[in-house]
Every structure is written in structure tokens, then in C-alpha cells.
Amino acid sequence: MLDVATGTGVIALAALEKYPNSTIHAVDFSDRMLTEAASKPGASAIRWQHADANDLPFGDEFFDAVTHGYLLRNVDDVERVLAEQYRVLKRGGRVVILETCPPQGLLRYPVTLGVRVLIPLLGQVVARDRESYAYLQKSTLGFMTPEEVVAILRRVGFASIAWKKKFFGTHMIISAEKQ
């Protein structure tokens, strides 16, 4: 499995918590983030490494499965990223997805106000930095769309794509497979 911007390591552990018998590698931009993830309780399971999404280092159809969080709304080109990890997957392994998406519905106006107004707050108060936590605002209510996301996902080739919201509506999970 390929844990893509693995940041803290979260994913990449708990599926190495589910599927102990597997071989995790997990990549990201920060070395800083690689580090703090490595020095976790079991992380030494893990294989860790420097990479970027856009140009990963690793031969095709290497992987089973594929996974990351809040990756897409961080870079510039999203369907470069997916083809890439489309690239590395083997026929019929997965990608599976976690990511931020504008919230729609009933729960639009609260929600939005809530992201606009008291996560910046609360990370003035709590973290002593407004701008980090003002970021968060704008990548969650400027992403994509599931269905958005979807789309690129058909076009660089995936298949069997299902995605369901959570968290009232601000969080997707898509997952896909390369046929």
C-alpha cells in the first residue's frame, strides 16, 4: 500500500493496524512532517520516504492499493496526482480518498458561517495562529465537488467510483479502481 502525503502518518499506521502482514510505504513533501511520523509507536513497520505526488518515485502498477487525505486540495494540478497514483496501482487495486468539499444543503449556511467564522477563531485562541486555520477555511470551501473529483478520476481511467460526505457534509471519502 502508498499512504500519499502521509503528513502525520494517521493513515499509514491504521492500515498497517488493520493489515499487519502488509508492506506500507508513505511519502511526503516534508521532511519535517516524515520525521515526526517515523518517531510514532509502531512507525518503524513503515517504509518512509521523501516524495512528491505530481512525480512519484515508483515503478508502474507497484502497488495495491493507494491512499491519502486532504492531498488534493493542496496541489495545482489534481488529475496529474490522480494519473500518477493511477500509475503506480495495479489492475484492480484501489485509491481511496479523503478530502475537504464545500458543504451543500440544508447545513450549507451553518456550516460555512461555523468553517468561516470560529476555526479561525478557535486557532487564534487554542494555537495562537489565525492564518494556518484560515487556510483551512478557504481550502474547504473552495474545493471540488465529489462529483467533480469523480470526474477527473473517470478520465484518468478509474472505475467502480463510489464516494459518500461526512461530517456534515464538509468531508468526502471516494473510492475507485483501476480496471
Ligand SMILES: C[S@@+](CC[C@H](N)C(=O)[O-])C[C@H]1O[C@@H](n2cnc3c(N)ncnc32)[C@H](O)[C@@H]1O
The other form holds:
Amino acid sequence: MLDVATGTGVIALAALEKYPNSTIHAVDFSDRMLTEAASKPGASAIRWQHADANDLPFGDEFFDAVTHGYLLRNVDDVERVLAEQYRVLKRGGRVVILETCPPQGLLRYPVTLGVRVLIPLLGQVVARDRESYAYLQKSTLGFMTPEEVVAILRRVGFASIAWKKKFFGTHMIISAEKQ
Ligand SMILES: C[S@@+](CC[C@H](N)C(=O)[O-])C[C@H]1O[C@@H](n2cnc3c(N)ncnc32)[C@H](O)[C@@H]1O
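Now that you have shown the form predicted alone, what about the form predicted in complex with this ligand?
Zooming out: every chain and molecule, the one shown earlier first.
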């Protein structure tokens, strides 16, 4: 499998723990992140590599599965990035996406207020970095809804798409298959 925008490798390492016999590639365009990921316990079993999600250095139909967490809200062209993942997946392979999304429905106003107040406050008190956490707050509330991401996945060619929301409607997990 391939974990794109692996950061410190949390998803790649969790996948390895669950599927110890699998071959896992993990890519990110930040060398600092990759260095930190590669220094974690158990990390030597994973193939860490510098790569941009817009232009993956793998052949067509190479992977059984692709994962990524918190990638899409950081890229300029979501459709291009998902098309690239479609290209490297084998037929019958799946992509699983973890991403933030704006809360909707009844939860919209209380959760929006909570995110606006709590995230920058936590950033200041815990990480002493209010600005980065203000960005996190803005990108969480400003990103696409699951329906919008699903529409792009369909345009790219994915089928059998399913999604669910988590954490008071502020996160989504979407899976889709290349048929
Ligand atoms: C918020 S971190 C998430 C890390 C990890 N997926 C996780 O869930 O813990 C976002 C990561 O995406 C990477 N990233 C953003 N745009 C990228 C791109 N175009 N190509 C590769 N990596 C990218 C950043 O370097 C960063 O490590």
C-alpha cells in the first residue's frame, strides 16, 4: 500500500501493525517529516520516500491500496491529486481518505463556535503557536463537504464510494474503489 503525505508516518505505521506482511510505501514532500517518521520504532520496515502527491514516482496500477490523512486541504488541485492516486491503484484497489470537513446540520453552529474558540486557544496554551492553530481552524471549517469530495472521486473514475463523519461532524473518512 501507499500512504501519501505520510507526515510522521502515523497511518503507515498503524497499517504495518495491522498488516505486518504487507509492503508499505510512505511518501511526503517534507524531508523533515520523513526523517522524523523513519526514526520511529518499527519504521525500518516501511519504504519512506520523498515525493509530491501531484506527481507520484510509481508506475500505473502498482498498489492495492492508497491512504492519506489531512492531505487534500493542503493541495491546490484536489482533482489532480486524486487522479494521480487512481492511476497508481490496481483495478479492485481502494483509496481511503481521512480529512477535516465543515460541520453541517444541527451541530453546525455549536461545533463551529467550539472549533473557532478552542483550537486557537489550545494552540496558544499547549503548543505556544497560535498562528498555526488558527490556520488549522480556518482550513477545517473552510474545506469541502464529503459530498463535494465524492463528486470529484466520481469524476476521476472511482466507484463504490462510502463515507462517514467523525468527531462531531468535523472529520470525514471516505473510501472508494478503482473498478
Ligand atoms: C497535517 S500533515 C498529516 C500527516 C499524516 N498524514 C497524519 O495524518 O498524521 C500533512 C502532510 O502533508 C504533506 N503534504 C502536503 N502537501 C503535499 C504534497 N503535495 N505532496 C506530498 N506531501 C504533501 C505535508 O508535508 C505534511 O507532512
